[in-house]
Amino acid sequence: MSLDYVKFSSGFEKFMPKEYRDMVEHGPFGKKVSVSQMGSFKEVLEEHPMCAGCAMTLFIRLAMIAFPNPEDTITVGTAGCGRLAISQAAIPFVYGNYGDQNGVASGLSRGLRLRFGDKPKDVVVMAGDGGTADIGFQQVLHSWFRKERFTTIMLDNEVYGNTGGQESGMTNRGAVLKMAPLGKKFEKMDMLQMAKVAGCAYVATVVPNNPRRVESVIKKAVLIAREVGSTYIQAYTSCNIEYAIPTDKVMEDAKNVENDRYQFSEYITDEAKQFLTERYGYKEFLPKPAAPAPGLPKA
């Protein structure tokens, strides 16, 4: 949980694998990198066993580039496709039992604050819609009500993609899946509204076909969670296998879904706006100058 853990012990550099040396010398640790620089540095997530064309993996990759301080970040996950990629990244990963990831993250973030005091140690939960909205729903909601200071990211592929295609609470009404042949009978859960009601300081929806927007959302959420309280991001990350989306059409599908029902949205409390402005210089939240009165010349 610091730059020290990625550095070479004295005298051991020449014995380390090339991939490790590349990560130390050309990785993002201790630097400020952006999605616009992809390809010019070694990312913390490069290899993974996910399906070809997986939008979830692209989103996870973008999210990890966006982490403000990857060397001071721990990710927490649970059963599901996402953990197959998250666990391959060159940052610490805690794999909880199914659905308890927000409980694990609550204890972890509290313990890190006790251990390291004012030095930011970010905890980021990344789990699928099944682990977040279904099996993990109780712990997710209670962590929000308690204002636990970490970020929860739902990797919403709108299906149990890892276990054969069952419907989840986030599956759209009427969707027909391999293990839901009669179609889902009720509406998709409104986790965004529940996050707001539960007191999250920042809530956003995003799709992976706009890397700069993903980066902006992730950075804000992680920074706000350091001091203000819980933050929540809901990301559409299609399962191209269960929904039969051709590999070369995954980004086209993301754009169509964004236009249809997954438009970008961002909710941020006044306290969070003030925090970002005063601590991290976010000028977009500064008060706008008053408009001149009608009939008076502009200054």
Given for the second form:
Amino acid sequence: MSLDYVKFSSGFEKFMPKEYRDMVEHGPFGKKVSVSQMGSFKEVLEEHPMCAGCAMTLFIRLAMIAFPNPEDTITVGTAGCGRLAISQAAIPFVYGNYGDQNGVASGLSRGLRLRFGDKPKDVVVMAGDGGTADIGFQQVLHSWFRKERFTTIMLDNEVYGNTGGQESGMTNRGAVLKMAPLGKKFEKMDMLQMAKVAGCAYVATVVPNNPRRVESVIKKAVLIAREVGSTYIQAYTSCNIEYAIPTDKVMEDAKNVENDRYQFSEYITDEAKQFLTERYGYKEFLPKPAAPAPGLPKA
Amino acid sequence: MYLVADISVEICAAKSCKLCTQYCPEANTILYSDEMGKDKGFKYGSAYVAVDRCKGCAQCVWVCDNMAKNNAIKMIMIDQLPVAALTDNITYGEKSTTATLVSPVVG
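Could you present the same protein in the form predicted together with its partner chain, rather than the form predicted alone shown above?
In what comes next, the whole complex appears, and the chain from above leads the way.
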């Protein structure tokens, strides 16, 4: 949990794989990197077994770049596709049993605060729609009611993609899937509203076809979770296998879904706005300068 | 054999939007090099593909054609590429990378 944990023991550099050496020397640790610099520095995420063209992988890649301090971050996940990539990064990853990722993260976040005091250590939960809205629903909601200070990110592919295509609570009404041949009979769960009711300080929806927005949203959520309270991000990360989306059309699908049911939305409490402005110098929440007085009507 | 993405330096270095580097689902697969374009007299650097990491999804092709309107990326059989970048031959610098291009097919 410091910059030292990624460095080599002296004399061992030459035995390390190239990827590891690149990451220590040209990775994002200890400096600020952004989406616009992608392709010019070594990322913390390495090769992984996720399917070709998976939008979830793109989102995870962007998220890893967006973490404000990757060297002081721990990710928590659960069963599902996402952990196949999240665990292949140079960021410590804790694998919860199915559904208890927010319980694990609660303990972890409290323990880190006891151990490190005021030095910020970020805990970020990244789990699928099944892990968050179905099987882990109880623990997710309770962690929000308790105002546990960590970020929950839902990787919403609207299906149980890892087990053959069963419907989840987040599947859209009417969607026909391999293991739901008659189509889903119920509405997609409104997790955003539930997050607001449960008291999250920051709630946002994103689609990965806007990398800069993904970066800004994740940065804000992680920073707010350091002191103010729970934060929740819901990201549409399509499953191109279960929804039969050709891999080169994944971004087109993301765009269509964004227009259909995943418009960008951001909810932030006044306390969180004040925290970001005062502590991290955010300018977007400052009161807008008063509009100039309208000129005299022309004669 | 299988398909990998191939970026035309001539087209890419004229615009150099870097969009493909932000949309590839694989990390450190589409990289950016200043030298690749500027050394050949183009205005900007160019993106290039580390073909050993490319899974051939062609998302970059859609992004380059439809978002950037640049049409610089094509999918090509890996044995049809005379030279390409491989992770082992890529060096990271301060703001850019350099790659020594070699034949991607062993043997």
